[in-house]
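Only one chain comes next, encoded as structure tokens, the form predicted alone.
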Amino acid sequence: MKQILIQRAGKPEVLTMQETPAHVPSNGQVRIKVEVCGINFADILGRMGIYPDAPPIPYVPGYEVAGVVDMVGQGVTGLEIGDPVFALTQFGGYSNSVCVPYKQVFKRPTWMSAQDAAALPVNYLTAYIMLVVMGALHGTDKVLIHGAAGGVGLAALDICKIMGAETFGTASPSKHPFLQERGLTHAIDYRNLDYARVVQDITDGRGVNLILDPLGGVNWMKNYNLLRPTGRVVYFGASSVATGKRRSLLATAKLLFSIPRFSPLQLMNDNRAVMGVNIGHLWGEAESLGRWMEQIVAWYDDALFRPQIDKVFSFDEATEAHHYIQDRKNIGKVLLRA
């Protein structure tokens, strides 16, 4: 089988192709012949050597795949050889063959393309958990989505549109027309304007009900201060640490020194909630993940959304794919074709 390997920390050029014998699924696993796999920002941080959950280098990155079951291990129920599926993988997803615990595998409706399926697990589950499960999203809420043109950002925008919430989204000006066509209520040029001031101006100083923050650093407190009473902020990343395409000790130090401290008394007096989401720490919640994914697939089934696939690269172009994302060229999901 072919795999993309991070052989050392560094720029995208450290990604290399390797060929190894295909694995045989162990008890409770199925093997998937992969058609496409998703690229996520965690893969990029891992390649840079600054993702704390990453296994020791060298390793094969990748959190999600779509394809067809081609081998079934003992103890597996509900899946058979030939089933079209998509799955969450705990690393190892940049491969044209992968063995996965069957509870992390979801059947793919025959009318759902492999590309659409590979765009769902990480982005849409993360957005659903933040907005619906933990964020208690209501149709009357005002929601600030940072990185609105990225994979998670667009997934969050789709869910907010389904639920009827008013949305504020930060993105480069060139991406605003697309986002507005997609349903974004207020597009914010974060490069040339202070997003906090824009939000306060639009809301007459009241702020918003729910914020999704993948930025980290000084934005942690900046977003907290934008919450109105009973508001919730969900932290799910720290992209501000990735100032370039290789590890920066200065950026890491700035991130660590900017971590806020919240006391229970402060939260009570402010009537605000602070939450965090890391889907990579939810492997033990397979039943819940499956239930939440059922709702996402039901929305897809009802044609309430379609994931935005920006570009599909071949395995040979994995280096170019990472450059493409870090150069902020994508609007939506970037995939690798196995």
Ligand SMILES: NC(=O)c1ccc[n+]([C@@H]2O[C@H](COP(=O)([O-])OP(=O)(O)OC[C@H]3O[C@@H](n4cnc5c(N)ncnc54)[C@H](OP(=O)(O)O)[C@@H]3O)[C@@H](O)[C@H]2O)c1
Given for the second form:
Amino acid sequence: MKQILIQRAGKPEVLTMQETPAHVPSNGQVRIKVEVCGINFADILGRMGIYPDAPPIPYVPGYEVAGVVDMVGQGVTGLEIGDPVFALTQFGGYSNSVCVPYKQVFKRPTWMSAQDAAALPVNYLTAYIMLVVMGALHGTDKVLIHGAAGGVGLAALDICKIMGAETFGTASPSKHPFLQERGLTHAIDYRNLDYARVVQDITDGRGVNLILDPLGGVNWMKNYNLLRPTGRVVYFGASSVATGKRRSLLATAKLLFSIPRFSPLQLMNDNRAVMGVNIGHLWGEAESLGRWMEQIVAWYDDALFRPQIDKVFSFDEATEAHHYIQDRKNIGKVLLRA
Ligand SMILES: NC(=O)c1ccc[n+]([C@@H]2O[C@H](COP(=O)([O-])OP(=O)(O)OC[C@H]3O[C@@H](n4cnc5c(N)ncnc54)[C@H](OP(=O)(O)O)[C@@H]3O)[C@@H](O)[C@H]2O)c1
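Please supply the corresponding structure for the form predicted together with this ligand (the preceding block corresponds to the form predicted alone).
To see the whole picture, the full complex is given below, headed by that same chain.
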């Protein structure tokens, strides 16, 4: 099988292709012949050597794939050879063949393309957990989505639209026409303006009900302070640490020094909630993940959304694909064709 390996920490050029014999699924696993796999920002942080959850380098990154089951291990129920599927993988997704515990595998309706399916697991589950499961999203909420044109950001926008919420989204200005067309209520140019000031101006100083923060650093407190009473902020990333294409000790130190402390008394008096989500720590919740994915697929079936696929790179172009994302060129999902 063909795989993309992070050989050492560094720039996108450290990604290399390797050929190894395909694995045989062990008990409770199925093997998927992969058509496409998703690229996530976590893969980029892993490649830079600053992703705390990553296995020791060298390793094969990748959290999600779509394809067809081509081998079934013992003890697997509900899946057969030939089934079109998509899955969450705990690393190893940048591969044209991958073995996955069957509980992390979702059946793909025949009318769902492999590309659409590969764009669902990480982006839509993360957005769903933040907004619906933990964020108690309501149709009257005002929601601030950072990185609105990224994979998770667009998934969050889709879910907010389905629920009827008013959306504020930060993104590079070139991406605003697309976002407005897709239904974002207020596009904010965070590269040139102070997003907190813009949000305060639009809301007459009242702030918003729900904020999704993948940025970290100084944004942790900045976002907390943008919540109106009963507001919730969900922290789910630290992309501000990726200042270049290689690890920066200064950026890491800045991030660590800006970690806020929250006191229960302060939270009570502010009437605010602070939450965190890391889908990579939910492997033990496969049943819940399956239930949440059922809702996402039901919305897909009802044509309430379609994931925005920006670009599909070939395996040979994995390096270019990582550059593309870090150069902030993507609107929506970037995939690798196996
Ligand atoms: N905790 C979890 O479970 C979980 C799951 C998935 C993702 N995440 C986090 O969510 C964030 C978005 O992930 P994603 O996969 O949706 O991203 P993505 O699709 O790769 O989007 C990347 C976009 O993020 C923006 N961006 C912000 N800071 C950046 C930086 N330092 N370098 C390059 N781009 C930057 C850029 O958009 P603009 O041009 O608009 O700035 C860029 O186009 C990341 O922080 C990721 O780690 C967390």
